[in-house]
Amino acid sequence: MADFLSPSMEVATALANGQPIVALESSVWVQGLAWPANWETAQQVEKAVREEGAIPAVIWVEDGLVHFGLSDPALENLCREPRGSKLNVADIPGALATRSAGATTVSASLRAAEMLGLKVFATGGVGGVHRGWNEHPDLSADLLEMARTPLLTVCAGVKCVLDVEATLEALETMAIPVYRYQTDTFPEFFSAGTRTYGWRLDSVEEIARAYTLGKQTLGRGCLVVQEPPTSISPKILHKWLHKGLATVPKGGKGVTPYLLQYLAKSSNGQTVEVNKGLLVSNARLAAKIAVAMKNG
């Protein structure tokens, strides 16, 4: 194990004993949801993972170390008083070298989890191809990391603020296996979506087998998507989004946060509630899959 990897005692013990572990990002708590929703949801996420028999491992970078598993006081403090940078996968070496604090995004979490030997990662929604990519090329590092790392990622599809059609094309081009859990459509974060892509699988045992076969045949992990527990009509979402796109800045890291905030305001907080629910639901499914992997 690299000397900059620092699992908590609980995570280290789980690794040694072969217990199922679910890796979790920290950016959603630090730069995503606001206080107190972030702390309340973080607690629900960890509780859901434990209830299904797995160990939660929130990933955080500080003091030249990549930490796996934060104590309740430490995580609550981060939620209450956010600090540090938002770390993409390419930011990890710089943050470690300068001993800077930072919250891991999907891509950074995947790379960190792979280094520790974890198999399952849960998040809200993954990044993809941004709208207007033909004028301002913008492909999320999330996709590149999913194509490279052998982890299974559980999410509610891709964020609706992205170019979903182009993102599905990118998933196909990169040969990233996609499994729809008990749904006929590919979810779009706040909604069940309208497109069909990937394979429908109806049990965590099927997903565990598909993951193993994917590693054997492709040498990589997969993307598991499920509908959010509550869904907003795609027609209504697109109506709000159309208005937001008229005022969004051109390109850059601020586009997605801007549009998500715009949707939160337009929906009177409804999208925030959906986000909270899907984070917990995805973590629970990830834990069930991790347990099925161990038992299989």
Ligand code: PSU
Contents of the next structure:
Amino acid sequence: MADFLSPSMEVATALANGQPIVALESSVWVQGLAWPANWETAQQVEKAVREEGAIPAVIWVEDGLVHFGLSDPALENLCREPRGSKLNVADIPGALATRSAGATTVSASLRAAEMLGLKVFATGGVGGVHRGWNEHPDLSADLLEMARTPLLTVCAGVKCVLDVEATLEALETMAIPVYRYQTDTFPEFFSAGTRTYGWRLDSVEEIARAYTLGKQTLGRGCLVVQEPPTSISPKILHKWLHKGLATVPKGGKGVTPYLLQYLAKSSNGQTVEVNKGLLVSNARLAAKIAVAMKNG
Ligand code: PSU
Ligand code: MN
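What about the form predicted in complex with the ligand, after the form predicted on its own?
Whole complex next, starting from this chain.
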């Protein structure tokens, strides 16, 4: 194992014993949600993973190390006083070399988890192609990393702040296998969505099997999407989002946090409630899949 990988005692023991582990990102706690929603949700996420019989491993970079699994006090501190930058996959070596603190996005978390030998990762919504891409090509590094890292990612589809149509085209071009868990439509983070893309699978055993087959045939992982447990109508969402889209910075790491925070404000916290619910339900599904992989 590379000397900069630093699993907690619990994660290291789980790895050695072949117990199911769910990798989790930290950017959502540091840049995505604000205090106290971040800490409330982080606790619920870890609890859900444990209830299903898996070990949570939140990923965080500091002191020249990639950490897997934070203690409750360390995670609470991070949520209460957010610090560190937002790390995409390409930022990992720079952050390690400069011993900087950083929260991992989906792309950075996937690469880190792969280095440690983890298989299952859970998040809220993955990044994709931003609106206005034809004028300013802002494509999330999440896409390329999902294509080349053989991990299974559970999410509630792509964020409605993105160009969903263009993101689905990108998923197709990059040949990322997509499995819709118990739904006919590809979810759009805050709602069930309307497009049919990917394959519908109805059990975690089927998903575990499809994941293994994907590794055998393509040498890559997959994206598992499920509907958010509560939702907001896209019409209302768009009304809230409208002004935010007009004032959003063009490109850069601030775009996604800006739009999510804009929605949180303009919806009076309603999007935050949906976001919290889907993060917990995705973590729970990821844990069930991780357990099914071990039993399969
Ligand atoms: N999903 C959320 N909240 C978030 C993110 C996803 O519910 O904050 C973060 C993830 O870390 C994801 C990142 O990888 O946003 C995508 O950012 P960008 O569009 O800049 O690549
Ligand atoms: Mn971007």
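Positions refer to the first chain, counted from 1. So that the term is clear: the rigid core is the largest set of C-alpha atoms that superpose within 1.5 Å between two forms. The structure displayed is predicted, hence computed values, not measured ones.
Annotation: Cα of Ile55 displaced by less than 2 Å between the two forms, core superposition. Comparing the forms between the two forms, the C-alpha position of Trp240 differs by 2 angstroms or more, with the core used for superposition.
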